[in-house]
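This document opens with one chain alone, in structure tokens, the form predicted on its own.
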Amino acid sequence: MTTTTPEAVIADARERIDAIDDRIIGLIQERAAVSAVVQQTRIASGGRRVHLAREMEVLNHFSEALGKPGTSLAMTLLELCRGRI
């Protein structure tokens, strides 16, 4: 029987939170970037960079998922893909 010391469950533990904290950081660029694409064409279509109603979407959906504190990641991605309004 193998017997793991505290230190070493934290210590992987860490390591596994490291990993997934560059994966969402990588998602993150990977959705500014199509986000980008989105609004440029929005623009060239003689549209608005900013479709509330999408934003709305997007809030509503993370809010369902991750209850109140949901809304306010919703809302700091929102604003690293697309800018302040």
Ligand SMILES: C=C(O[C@@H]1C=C(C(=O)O)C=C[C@H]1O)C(=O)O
Contents of the next structure:
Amino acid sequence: MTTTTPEAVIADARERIDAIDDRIIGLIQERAAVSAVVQQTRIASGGRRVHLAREMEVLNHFSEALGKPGTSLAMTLLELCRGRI
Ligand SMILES: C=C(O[C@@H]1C=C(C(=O)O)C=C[C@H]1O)C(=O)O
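What I would like now is the form predicted in complex with this ligand, since the data block earlier showed the form predicted on its own; can you produce it?
Full assembly next; the chain just shown is listed first.
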């Protein structure tokens, strides 16, 4: 029989959390790069960097999935991807 201490369970779970966080950070960087393509293309064709109607769709997507904190998360994500407005 294997005995597992609470300390070992916590240390193992934290390692998994760190690995998940690394993946989330990578996905955010990937999202920012894709977002930059859209923004640069729009600016190059005479448009604006920011498109508020689209941002509302992103905010709604996150709030439907995650509730009110999802809105805050989406706002931070938008700031990371297009800068402050
Ligand atoms: C990427 C776009 O440009 C900007 C960045 C967005 C984003 O990162 O999701 C959303 C709307 C725009 O303000 C877009 O219009 O889709």
